[in-house]
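First, one chain by itself: the form predicted on its own, in structure tokens.
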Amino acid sequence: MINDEVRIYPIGDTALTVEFGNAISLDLNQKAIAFADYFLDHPFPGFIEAIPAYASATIIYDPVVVRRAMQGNAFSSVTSIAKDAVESLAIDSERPTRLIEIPMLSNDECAPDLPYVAELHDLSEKDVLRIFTEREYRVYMLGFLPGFSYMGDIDDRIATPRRETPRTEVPSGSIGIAGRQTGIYSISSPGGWNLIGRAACETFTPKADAPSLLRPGDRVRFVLAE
């Protein structure tokens, strides 16, 4: 029986979302990733893709193929499949995860908000970088931009709200802080996160078989580049 915390709702007529909760937590994220991974091994007619987020996963499907194969309303049919998947979900807490080291540049050009973050928390810039790089971060999801990685959790000592005025252009590779989240801008775009460094490696290669260096469930450690 699906508990009351799990919600299933349509996203237009070609997708539905299964929501396991409404918080940033390891447990909910593991469920979202496991649910999306389930369909790699158990695709159904009309299945296109399953995309995990912080605490939910979205199934994208072709309604014409689903109706033809299952002889009924596409959303109802996929909802039934999703419920069965939730019921059979197995979370392997011991499942190995990848540890990815990201070399990080932190000069004035790459880290324009580092002085602000340091001043806000009454720390030196060196201390901000030390605190930031001394822990591993979980990749909870990719979104906002192709390959943009939402990671956490930032140490409370340097957690910093988004900028009041977003920048019109943030260079690709920029590493930002927003609250207790961190992330890497995979491509150049507008953005309002506090920039404290820049990846010294490519994290998004559009024409590659696996365009994003990072994927949900990975662990990331930032290493200051010389």
Contents of the next structure:
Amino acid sequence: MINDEVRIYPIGDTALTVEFGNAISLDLNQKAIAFADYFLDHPFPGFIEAIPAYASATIIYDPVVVRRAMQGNAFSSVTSIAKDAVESLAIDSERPTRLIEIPMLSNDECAPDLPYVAELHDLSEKDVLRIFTEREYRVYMLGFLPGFSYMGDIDDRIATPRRETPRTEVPSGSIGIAGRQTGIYSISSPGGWNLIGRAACETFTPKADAPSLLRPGDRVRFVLAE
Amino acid sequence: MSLLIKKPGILTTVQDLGRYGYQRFGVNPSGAMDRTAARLVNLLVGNDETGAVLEMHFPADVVEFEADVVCAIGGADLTAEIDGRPIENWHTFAAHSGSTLRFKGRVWGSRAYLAVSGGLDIRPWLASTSTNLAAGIGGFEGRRLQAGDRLAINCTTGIDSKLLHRAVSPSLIPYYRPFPTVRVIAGNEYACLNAENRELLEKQDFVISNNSNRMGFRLSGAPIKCESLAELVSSAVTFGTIQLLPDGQLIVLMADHQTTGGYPRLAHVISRDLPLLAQLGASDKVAFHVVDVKHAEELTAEFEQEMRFLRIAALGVETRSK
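To complete the pair, please output the form predicted in complex with the partner chain; the form predicted on its own was given just before.
Full complex below, order starting with the chain above.
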């Protein structure tokens, strides 16, 4: 892996971040996910978890266990482990990606902002949905809420900024757009994205051992269910 | 065998040391705000320190015991009384079936922790008993406790006299105070602060604003400016991350923080000092002092060594269960 621009820095005394860049891009995100996934197969003593984000991955560790196992400063030890992991990764070491199809409802109740998005771009509502469902999206990361997926990239023709006033409650399953990002409100929560549909399936199932339908790196296609 | 909530507190939840391992799915860790207090009260009553405790704010609950158990309270001093007798924080006490626990007034601190011998019987969700309030999952039905809630206690042998008259060594109790200087390590965007703004971060007293909760503490102070900084794409944040908001004010992320964030990270509170911060409330003050990560780690190692001795004395084991 090309690692010229990789930066490693602490984000507390129990975590460090490996930053591959500062942009939303497929390349940087693949690196971040491949790096985080590496530790699923190669945990070290004191490793707690690895969290991939858009262009970085963060390792959470127990400094006391690391110090005992590595006989030295934990931040330095985990930094060397991270550097080795970066070196050993090839870009094709990303796990095979999954394609998930999500049935999407877009009636008035489920898509309250569809008229606004259509009007903003001088399109019909049907066109907005056609453009939206035409392409495949990548799950860059999960965050904000348990199971909330940050996906992209949306066609410029329908990219829409966040609402000026966030809603106090967005129903679970709502599919929103914000700029060139799209995401599914896995659980109900306050939120400011424009809602253009609702997933007709659960994307976060608390009772399951793997509660989130989507994982970082998944490909998603929305299929109109009406 | 249970605890009955006769009258609910303003915000009482079941917590442990947090839910780790699922942040890649956006599942935030939650957990006790003052983890040291949660660990100490558990060890006092002979539980593993990862066990479920009640985290209480003031006004706190009126609790009726429906079992004979040994209890301990630590963290904030909320003037606990059992059947009218005062209870000292960090000391075990016996509660009999029919006893009532009340909290008469807040002396200092924001969060008190109650542990019962045998432990609360809470079904873990994703390997933790912590309550995730935003998602409404985990802990006791995913919510704050209400009147009439019955929390089952794991089978105990009643009042174990070995557990009575136990107290925490004062050296293990965090040096709580209403205006602490909290040690931090510099965050990645600290480098974007010029000398004047670094001084604003390190030399001024910040006031905890009313708009502070388990997710984060908003601080008010003279605004800080970050120079020539490109917009950041979101990345992981931690309990203790100090972010700079667009209006120049700071927010310290606390136990219920989201997994990721995109604001500049000026600093991160060191683990050793998180309990000091966790006990602050609105209008309390805090100041920051920057140390390096190696020093922060040594402070943690030193504290954990003492915890290890306590664990051996209390439970006869060297390492915690997870």
